[in-house]
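Starting off, we have a lone chain in the form predicted on its own, written out as C-alpha cells.
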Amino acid sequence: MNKIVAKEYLSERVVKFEVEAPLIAKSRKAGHFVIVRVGKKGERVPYTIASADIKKGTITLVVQRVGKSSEKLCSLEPGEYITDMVGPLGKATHIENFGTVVCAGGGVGVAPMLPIIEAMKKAGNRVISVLAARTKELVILEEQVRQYSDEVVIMTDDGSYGEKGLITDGVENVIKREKVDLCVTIGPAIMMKFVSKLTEKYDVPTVASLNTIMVDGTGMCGACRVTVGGGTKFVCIDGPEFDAHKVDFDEMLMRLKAYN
C-alpha cells in the first residue's frame, strides 16, 4: 500500500505522484482529499486527490515543495512508499447540471480543480476553465484541463503565456460576455478572496475550496477552523468547499500568517 508508481515534475517545485491506493481510488469523488505522512514522526499533510485510476488502483497527488514535510515527500522516488495515507476525507463536490460553470484555478490549485472540471463536464455543464500563474513555467495540467473544458483561458502575471493579467481579469471577461451560473475557485486564499468579491458584484454563485492548514483531518483538533456565514466551520469535515460569499477571508488570511 502507498507505493509510488510514477513521479513527474510539472515545474521546478511542483511534483505529480501516482500512488498505489486501490481502496481510495475506488471510493474517491471530486473534492475529496487524503492526509499523508512521510516517516513515523512525520507531519500530517493534506493533499487533494487530483485524479484516480480504478483499474490500476492508483490516485494522483500534486505536491508543491514549500517546507520540510513536502521536501521529504518530493524526495521519494518510484518504488518507495509513503508511510501513511488516509482518505478519502472531506465532503465531495456538489455536482449537477448548473449550466455554464467557470472553474478558476490558480497555481497548484489547478490540481484539485481538475476532478471538478471533469465531473462538471460529465454532468452536462458548459465548462470554462480559467487558469492563472505568475509565469508560463508555472502553468500546470493544461492538457488535462483542456480534455474536459469547452474553453480554457490562461492568465499570467507577466504575460509570458496566454493573456497578461490576474485571474480576476479572465473571470470578469467571461462574466461580461455570457451568463455564468456557477463559479468554482481554488488557489491561494488571497486569490479566492478577490475572485469571490468579483463574482459577488455580478451575483454569480461561487464555491471556494479552502486549502487551510489541517492536522488530524477528522474535526478533532480545530486547526482548520474558518468563519462561514458568521459561524465556525472545520474545513476538513464541513468542507473543504464553502459558499465563497459567506467566507471571512480576512480572518482566514490573518490566521494563515501564523504559519509564515
The other form holds:
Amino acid sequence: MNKIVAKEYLSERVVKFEVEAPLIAKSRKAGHFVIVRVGKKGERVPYTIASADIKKGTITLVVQRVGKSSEKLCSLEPGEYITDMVGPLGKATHIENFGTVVCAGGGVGVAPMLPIIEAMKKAGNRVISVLAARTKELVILEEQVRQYSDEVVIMTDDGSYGEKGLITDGVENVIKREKVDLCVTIGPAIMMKFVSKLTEKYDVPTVASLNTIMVDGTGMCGACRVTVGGGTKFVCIDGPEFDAHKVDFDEMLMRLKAYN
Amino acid sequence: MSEYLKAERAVAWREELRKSMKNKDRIAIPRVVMPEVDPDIRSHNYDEVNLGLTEEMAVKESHRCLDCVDPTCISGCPVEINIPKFIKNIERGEFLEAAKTLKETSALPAVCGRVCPQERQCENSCFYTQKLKKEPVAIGHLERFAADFERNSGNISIPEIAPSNGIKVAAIGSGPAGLAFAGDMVKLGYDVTVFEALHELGGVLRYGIPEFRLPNDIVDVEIDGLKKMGVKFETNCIVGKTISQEDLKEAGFKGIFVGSGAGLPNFMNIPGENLIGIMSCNEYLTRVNLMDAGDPDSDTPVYKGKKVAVIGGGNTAMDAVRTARRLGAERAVIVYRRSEVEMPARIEEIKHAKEEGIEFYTLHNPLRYEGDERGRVQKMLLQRMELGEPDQSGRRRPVPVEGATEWMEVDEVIVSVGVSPNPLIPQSFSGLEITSWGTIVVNNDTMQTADDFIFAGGDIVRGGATVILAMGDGRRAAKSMHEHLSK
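Switch from the form predicted on its own to the form predicted in complex with the partner chain and print that structure.
Next comes the full complex, this chain leading.
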C-alpha cells in the first residue's frame, strides 16, 4: 500500500499526486512508469513517473481524469492509500548529449516529458520544449518545464495562451529555424502520429513514448503490443519509447479503441 | 527402496492393513469415479467441475493400493510424496495423518491433486498401470481428498520447523517453484522472503488456471499455511526493477532462488494478428482469473466473443476455450495443427471440454486474420494440415495440405501457442548463463546457476512445463542451497 502525501490540481481534470514509494523513487529513471490499482475491484493502469524525491521516498504521478479508473484515483485524498503500485517499469529513456533536442508534449503528456526534459538538459543538450494544449487552463507544469529548458514554446488550439496553433506548427517553426538533432514526443497517440509525420519530412530522428492498453506491465500478456518496423513489440518491456518513424500509429490508434 | 521408506512400510498398522485383505480382492475393486457437475450446468458458471471424493469413496479407492514392496509410484512423483503411506492412512480412516504425510514433501497438495497430469507421473508408474494393465490407483484424487479433508476440518497441521538459523534467503516469484522452495527452506529454519511482481500470490495458480479447475480459495489456504510457517511475502516487487540483485545482497540475503517462470506469450506473427479481439491466452486468462473481469463489478474489461477460436492444444488452450464458453460464447473452437493424439493437454481436460460443447478443429492452422472497418477480427483463414514424419519431439510433424484452405467466422481469437521465459531476470541480473531460448542454465542436480549465490528452477529453467516439475525444482534447489550454505 502506498500512501498519498500530497495532492494538487494542475487543471480542472489533471491531478498531481506525491506518493510514498521509497524503493521505486530510488530505482526509477526518466521514461519509467508504474502500474497502479485502486480498490479490490480495480484495474491495473499505467502512469509515467513524473519525478521522484529519493530523500522523502516519494514519486510524483500526474493523472488526467478520463474514465472510471482515473476518476477513482483522482478521488483519493492525502493520507489515503493506493491499493497497489508496482515499478519502475519499462526501459529508461536513452539520454546522451545529442545537441539540440525538441521535447514536444501534448496535454497531460507534459508530465511524463518533464523528467526527460530535465535529464536531457543535465546531459548538456540545448532543450527546446514545445507544450501544447486545447486552451490556456490545460497548460500544465509550465514553470517546471522552463526550469530545465533553453526555450519554451506554448501552443494552444484557441490561441488563449502562447501561440495559436497545433503542436506540429510549433515544432515545424523550430525545425525551419535551426538544426534539430532529436525530437521526443509524448501525448495523445494522434498527436504523436502527426509530430512523427512532420519530423519524418524533415529527417529529424524522433522518439515517441507510447501509451497503449496494458494489463500486467511486465511482458506477460501482450495487450500493449505494437508494430514497430514491421515486427511486434511489447510497449511495457521493449518500450515505452520507440523510433517514432517506425511505429504503426494507425494500428495503435485502432487498438486503443478495443474497449470503447 | 530407501531405508526410510522400508521402515515406514514395516510399521505395525501397515502390516496389519496389508494382511486385512487379499491382493486379489483389492485388484478386483473397480477404480472409483470422481463425481462431476453436469456439463450443461457447469458450462455457465465458474464453480469447480470435479466435486472430489466422499469419505466413503476415498476409503474404497484406497483399498485398491497394494502397498507395494517397491512403490514405483513414488519415483513417478517429481516431489516424491510417500504415496503408499498417505493412501494407507486413508484406508485406516486417519485422514489428517494422510494430509500430514503429503506435507512432508509437498508444499501444495490440494493444488497438485487437482492440476498434476497424474496419468503421466505417479499414476503412470503405478503397479496397476505397469504390470496389471488396469486403471491405476486414483492417487491424484486421493491426494486431493486428504488435502481437502484437512482444510475443511479446520484442523490444519503446520509441519515441524527447525529452530531459526537466522540466515536470510529469497525466492523470486511466488509460483509453484518459489512456493515449494520457500516451504522447504522455512522448514529448515531459514528466514525466507518471497518477492512477487503481481499484486497477488501464486503465479500461474492465480492468473492462469481458472476457478473451475483450481479455486483461488484453495490457493489462498495453501499460501496461508506457508505464512503461518513464517514465510514472508512481498507483492508488487519486481526483482531487477524495484530492487536489484545488489540490493538483495546488501540486505543480507545469503542465497537467491529464481522462479520467475515462462510468462512471455508467443504469437504466430501472421497477418492480422494485432486486430482487436485477438489476444494471448495469458492476457485473456489474466483478465478473467486475476482481475475477475467476468464479474460486472470488476473495473477490468474482457472481450466476450460469440464465436471464439483458441489456437493451440495445451492445457492453457483448454482453460481459455472453456473460459470463453462460460463467458457466453455460442461457438467455442479449439484450432490445433496436429491431431488429438498429439495434444499436450491433459486427457481429463480434453474430455471436460468436449462435454461442455467445445468443438475441436484439429489438423488446422491459421494463416491470417481479417477484420472490419473498426479493426475488429471477423474471420480467419485456416490451412488444412496432415501428419508427416516425426520431428525432434517425437510427435508427427504437421504438414500443410496444398490448396486446402477455408475461412472460419470469428469475433475473438485467443492465441495459445506456448510461452517463452520471462526476460526480466536474465536481462537485469549479471553473472548468469542464459541459453538462446532465454532460459537460465543450471546444474541439473543442484539447480545452481553460474553464480553460486543464485539458484533457479521451474519454467525459467525448463521453458513452459508443469506445476509439479516446478515444485520438484524448488525442492531440489532448497536442498542444495541448504547444503551450500551449511558448508
